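To begin, one chain is listed below as structure tokens, in the form predicted on its own.
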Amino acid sequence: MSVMLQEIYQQPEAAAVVLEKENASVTALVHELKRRSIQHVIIAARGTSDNAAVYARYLLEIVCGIPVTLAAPSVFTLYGASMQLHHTLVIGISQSGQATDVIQTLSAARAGGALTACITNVPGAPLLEVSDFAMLCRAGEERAVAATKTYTSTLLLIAMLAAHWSNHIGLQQQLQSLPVMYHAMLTLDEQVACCVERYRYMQDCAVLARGVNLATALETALKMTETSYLIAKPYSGADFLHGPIAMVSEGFPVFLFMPNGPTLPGMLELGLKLRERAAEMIVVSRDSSALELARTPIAIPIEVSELLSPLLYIVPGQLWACHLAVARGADPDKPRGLSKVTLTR
């Protein structure tokens, strides 16, 4: 078994060391948000960690009613910029801790009057220096190049300051079950790992998804990419409407993720203009009508809000991009050129 697929199948116990160690540091920081009355959030990542952010882009929006704006790090690295940000909250994440222009962005920040965050796997890392809160993911070590419980741990973090800055109880609730939920979306591994041989020469393919769950076909894309050196094309689904559905012609692939919620009327719209193109459709979907529409259906077992879907989604996703390198004859655990840190200004 790869590096990667074990510590996909890590993330239940990921998950649960999360909920009961780092409920306090959200707190901390809930409190603090409150007492500063903030109304602005700013957002710093890069790579798969800027997949996660733009999950807290639209659930912090959804559920707290806050303004999220994902930050553009070469402003301050670049250009020195220098901007006013009292009554926002920053919030860098970077697996590693080690981002350069992640750490710049924070530092700048602090000294416009921000309130500064982060998320990241290691204590101590240089990151928490320009943090005034640190929400750790305690996945333990992550090995392989391409990011999975570091994601899934960064979604959870996510997911726990949005239900208890808006005092979701029932987003609380749901969160509690999620250690099991992985165990249940870790049932697809032997499907997936089938499916895959059909689309080992795959060399394009379009990724798609509506609200919460664009970062989920954004990481997905990118995982496939890391680790098949292929080009993975994420878009939302209606962005996708307005051009680059002139990319698909007969048998051309496309991944849709699916859950059930207010996304679900217009991807199954989206699914039907693309059968009328005859694309090769792998569709992620608890719902009939939407697996009825795949060459490659891969049915959710569990049911899940779609606020909290993006969590559970992505297990599909990975399962996919690790088997799929192994059916090409690549190593996922080490992509070419790639190294677990990226340092970037």
Contents of the next structure:
There are 2 protein chains.
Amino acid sequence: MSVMLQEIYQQPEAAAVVLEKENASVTALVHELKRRSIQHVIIAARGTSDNAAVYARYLLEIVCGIPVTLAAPSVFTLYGASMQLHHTLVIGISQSGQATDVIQTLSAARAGGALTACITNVPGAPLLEVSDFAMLCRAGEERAVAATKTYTSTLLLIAMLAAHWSNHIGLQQQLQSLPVMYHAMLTLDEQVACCVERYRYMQDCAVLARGVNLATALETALKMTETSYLIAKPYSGADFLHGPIAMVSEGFPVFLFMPNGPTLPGMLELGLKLRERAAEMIVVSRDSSALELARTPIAIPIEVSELLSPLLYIVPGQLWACHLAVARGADPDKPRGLSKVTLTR
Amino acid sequence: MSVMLQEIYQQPEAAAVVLEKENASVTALVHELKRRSIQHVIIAARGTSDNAAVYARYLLEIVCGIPVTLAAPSVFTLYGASMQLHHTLVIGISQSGQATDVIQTLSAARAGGALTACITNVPGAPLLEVSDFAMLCRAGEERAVAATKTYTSTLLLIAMLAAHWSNHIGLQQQLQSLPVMYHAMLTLDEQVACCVERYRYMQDCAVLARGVNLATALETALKMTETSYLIAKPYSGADFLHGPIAMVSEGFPVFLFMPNGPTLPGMLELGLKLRERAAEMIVVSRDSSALELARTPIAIPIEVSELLSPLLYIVPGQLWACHLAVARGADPDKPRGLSKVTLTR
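Here we have the form predicted on its own; I need the corresponding form predicted together with another copy of the chain.
The complete assembly is shown below, putting the previous chain first.
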């Protein structure tokens, strides 16, 4: 069993630990956010952490009504910009807590008057030194280069932050069921391991979702690119119609994440357009019309609110990337030329 | 001569008209921005316009010190979020002025107290009805589905806005030379038309840049995907090292935009890493070390400040997409399954 697959299986436990141990740090941060009347959030992150940031931007805007900016670290690190950031929270996300440009961004933001916070898996990491508040992933050491459990722990911390900041009791309650729901999602393992065989020689594909699950599309595509060296292009289903759909010819493989909720009607419409082009669809959904579009349907075994669905819908994406690598003769634990910590000049 | 190529050639004139006729509308907007102490900008756009928005976010943050958020329209259109947006400017960009989700975003932002403005090529378009201020591309009707002249006109309006808002006299002066510099860039046409032959059977490629030219990478990749149906993946050079570089094996084609300026050292380092992997590099630059990395060097014939380079460096990208389509037997004016105006549900 690859380390990556072992770590995918550690997600129920990681979720349980975060729910138990990080409630206090999240509520302490929320207390300060309210005290300082924070009106804007900036998030600095790279790679997988940046995909988590995409989830944060949707969730905080939708649930808390707070506009969220994904930082372009080079604005600070290369161009040396200075910004007035009072009433702004800047969150740095880095699994290792070592991402140099994320640290520099937080440091520059602090100089501009911002409140700073971080999400990291490594207590004592350098990122904590520039952070007024810290939230820990508590996922245990992550050994696989392709991050899985730290990604979902990060999403969980973001969901806890949004739920507490907005006093959204419904979300807070649903979060408690996450460990059980992760166990249910892992029952998809065998099916996914079998499905990937058909895609042994796939050269490229598109991965589509809308709204909060744009993060899921981005992260699934990144996992596939990292472990299987294929060209997986992630898109918002809306942006895909503005040009990129031109790449779809007969048999072109397209992944679609289609949870129930406000994004489903648009995704179904997109699915019909893809069917007209005879695309080969892999659909992750609980909706029967969505699953019927697929050559390879992956039926989600649980009910979850759409706002929290990215925490769970990524699991088949992770399993897919891991098993596909094996099917293609690659080692998911040893991606060609990648290291666990990437430093940006 | 394709319509797309004709429109690429209309860019010097479009720039001259914008500089002459839109100065008044830009300064009127800036007056209001200062009067209302605007502290945050949100931009709503799709497709090519969204790539222009990426340029805007870098430039306004770097030059004006104002944080910029690229809107996720679905936050308003599908999730119905409401935000407090006093002291916020929301800019909608749509060549046609008809993009429904951009219009809805501006309308929702207005309800939240925001000042609204738009950039469009069509006077009288519906987008103007929800905009307190309007800036016009004045590029003449754009007939090719793949937008070119409206993209550069939009970048120019953004640069004028940043230069006036920050009272940056140097930038304001340089902008006056743009029409002449566009003419110089168009002298690359013949060379590009010749170079693309080698890439007749290219199946996929990556397109890389950093900082302000991330917009150039995104737009070049989008043009190639639209007109030539290949999988062109754009990345920030920094993000590329966090995983996606795994896709690069011997001979894998990679475009690099490498203007002089603060992003050059990092891009050169990236170029050396790509050379270790024996990637095939197409380099757009004025720097000799950068050009030496390339199998296909494209030497830029003009000196331009890095902050304005995206307005000009996109020209070889546009020419490349246009000629490559022809070399591959496609018609750049008739992208498969795309229409000029895309409406998002």
